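Single chain ahead, written as C-alpha cells, the form predicted alone.
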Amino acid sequence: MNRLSDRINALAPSATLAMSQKSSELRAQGVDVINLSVGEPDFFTPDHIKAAARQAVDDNFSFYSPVPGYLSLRQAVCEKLRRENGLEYTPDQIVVGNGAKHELCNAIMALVNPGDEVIIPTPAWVSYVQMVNLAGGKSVLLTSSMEKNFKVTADELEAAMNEKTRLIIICSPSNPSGAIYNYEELKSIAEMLSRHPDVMVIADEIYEHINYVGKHESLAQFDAIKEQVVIINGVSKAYAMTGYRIGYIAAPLWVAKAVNKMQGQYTSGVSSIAQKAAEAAYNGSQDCVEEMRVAFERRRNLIVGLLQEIPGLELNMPDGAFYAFPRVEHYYGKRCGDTLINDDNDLALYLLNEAHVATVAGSAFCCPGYIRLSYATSDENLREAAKRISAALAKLA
C-alpha cells in the first residue's frame, strides 16, 4: 500500500508550473499556445557568462563544491551587495543554493517552528504559503488591492502581529503585482520591526534589477533591524540564468550557519559550473542587465496599454518585475456556450482553451479576482496574446 506523508498530502502543486504544463500539453497536440504563465526571461544568457561556464568545464571544476558555495562566489556576492546596495556582509554570511527558491525554503525551515505564524502580504508568490506549511507554520495573509498599489503599511503589519509571529515575508519588486516598496515605506516598516526584535523578515529581492522607477531599496539597509533581515536573491531574473539554478541568502551569521548546516544534510554544495558562471555574472560588465531591463520596460508599456483597451479589464502600471496583474471580476457570471465563468480559475482556463493564451489565476497568489500575465516574451507574442484575449473575452455574455 502506498502511504504518503501528511506533509506531502497537504502540499498544493505549483499553480504556475501546472498551467505551464497544461500549455505544453496543448502545444504537443499542435495547438499554437502563447505561454504567459511562467516567470522566465526569454533572453539568452549573456555570452561572457556562458564563456565562464565553458571555461569552468575546461578547468575541471567537476568535483564537489563547498556546501555554502565557492568562497570566490560568496566574495563576489559581498562585493555586489557593497557596490549596488551599500550593504556590508562577509562571505560567511552568504549561502549559495539551487536558486533563490531553494534558499527561501531553507531560510523558512531554519526559522519557523510548528505553530509559528508568518505574515505574508498578498498578492504573494505561489510558494510562500506552501513552504510555511512544510515548516509546520501558519500563514497569516494580509490582504492588499490594486487601489493600494498591492502594498501594505507598517501599521497594517504590526496590527497583524501577536506573540506567535515569527516571520514576515516581503517581496519587492513583487511577483505577481510588480509593486515596489520605496525608501520611506521600508523605513516605516523598519522602525516598526525595531520594536519587535524577535520577529524576522525575509526580503525577497530576486527582481531587484527589473525596476522601472529608480534605485532598488533593500530592507537590510536599516541598521536597527539588519540582524532581523534575511535577503533572498540570485542570478535567474537579472542575468537570464533560470536554468543555472543559483540563488543565495545574505543573512545574520547565526541564520547563515543554520542554513549551511541544513543544506549540508539536504543537498550539499550546488553545481560547480553554474557557480563559476554566476561569479562571472557578478564580476563582469553589468550592461546586459540594463539592456534587458530596458526591453522589459518597453514590453510593460506595450502590454499594459493593450490590456487597458480591453473592456472589463482593470489594471495599474506595475513598477517592476515582468508581470501584469489585471482585475477580472467583471467577467464573473458570464458565459460562452457551455462555459460559465465563476471565478478567476475559470477565466484562466477559458483563456487557455479559447484564446490559447496561458495565464495564472490570481487565486494562486492568494488574491482571487485577478489573473497574472508574464510579459517576458517578444513584442510580437504580446500583441498577438492581447488580440486573442480581447477576442475571447468579447465572446463572454
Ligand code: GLU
Given for the second form:
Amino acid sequence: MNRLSDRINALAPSATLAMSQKSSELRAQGVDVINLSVGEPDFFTPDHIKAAARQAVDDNFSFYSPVPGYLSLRQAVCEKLRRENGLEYTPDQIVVGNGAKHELCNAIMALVNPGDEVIIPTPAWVSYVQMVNLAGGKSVLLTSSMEKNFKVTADELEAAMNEKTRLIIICSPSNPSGAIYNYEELKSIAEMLSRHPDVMVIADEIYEHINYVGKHESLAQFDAIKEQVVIINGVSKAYAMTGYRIGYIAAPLWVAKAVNKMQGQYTSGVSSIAQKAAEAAYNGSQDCVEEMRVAFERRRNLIVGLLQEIPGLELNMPDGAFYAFPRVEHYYGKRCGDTLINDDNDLALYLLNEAHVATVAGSAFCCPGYIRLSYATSDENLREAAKRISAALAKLA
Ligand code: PMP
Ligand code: GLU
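In place of the form predicted alone, the structure of the form predicted together with this ligand is requested.
Full complex below, order starting with the chain above.
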C-alpha cells in the first residue's frame, strides 16, 4: 500500500544527483567512469577557508546559530553585495540556508500558493519545477533554444503572464545552458516587470563568478523592481564549497522574514562551522575565485572545441557556468547493436554504458534533444571523455 502523501508521490527525483549516483555505483563495480553529470567544482576548498572552519571548531562554534545565520556572516554577505554588485541590503534582508537549493525552495514556498503560476524559461535547472510542485504551484515553461542562445525576451515573458502569474525564475549564468543575460536584456525584463508589481522574480545567481564575458549583472540593480527581486546565491560554486552547504537569499524584508519564520520551524540555523567558513570566503582574498574561473574558462574552450569536432553534435559557446549543452537529435533513430536511440535519455544512457561517460539528458532540464556535460573536471578527463564520446557516437548508424 502506498501511504505516501500526494506531494511526495508527485515529486520526481533529481536527475543530476541520480546520474551521479549511477556513475558512482558503476565506479564501485570497477568500471572506469568519467563523471560529467553532476555540476560541482573539482577543486578543493581554498586553504584559508578550511582554516576558518577548523578555527570555528576550536573556538567552540558548536551551539545553535541564529535561525537566519550569524549576524557576522549576514554582514559579510551585505558587504559582498555592496562591493561586487553595488547593491544595498541590510543583514535582516539576508537569510542563510543549507545551500542555494534550500533558500530557493524556501523562497518558492514563501511566495507560491496552490494554483499560482510560475514562469520558468527552459532549459532550466532540474529542481525548479519540482520545487514549484511541492508548493502546489503550476510551472509555465517558456521554451528557448540554441538559436536564441537559450534566452527569453521580456516580451516573451510578458506574453506568458496572466492574472495567476506570481513568480518568474531567471537563472543567469544558466545551468544547464551557460547563457548569460546582459545588462540590456535584464533592463528590458526589469522595465516589463515594473508594470507588473505583483509578480516576483527569483534571480538565481549561483554561477555569478563563473562568467567568461565580463561583469555579472543582477536583476536587483534596477531600483524600480528591487522590491520584487529575490536573489539566490551561495558559496558552493564560487569557492568550491558544495559540501559545506551554505547559500542565501537577499530579498525584500517581508520575504526574508517569511523565510526566517519557516526555517525557525523546520530547519533552524544551518551548520555553525560551515557558516564561519563561508564568512571567511566572503571576507578573505578573492584571488581563488578568479583562479578557478580562469581554469573553468580554459576547460570550456577545450571541451567545446573537442565536442564541436564530433560530427552530428551541435553546440554553441557557453558564456558562463561549467556546462556544455550540445544538441543530439542527429542520433535519433540510429542504433548500435540492439541499442536504439530514440531520445536524449537513450543517448545519455548509451554514453554511460558504451563510453563510460556520465552526462545528463536535456529532458531533465525540460529541454529534450540535448545532453548536458559538466566540464568542472581535469583537462585530462575532458580529453579522454571527448575521445570516448566520439568513438561511441561513431558506432551509431
Ligand atoms: N541553482 C542552480 C542553478 C544550481 O545549479 C545549483 C547547484 N546545485 C543550485 C542552485 C544549488 O546550489 P547549492 O545548493 O549547492 O548552493
Ligand atoms: N547544480 C548541480 C547540478 O545541476 C548540482 C546537483 C544538484 O543539486 O542538482 O548538477
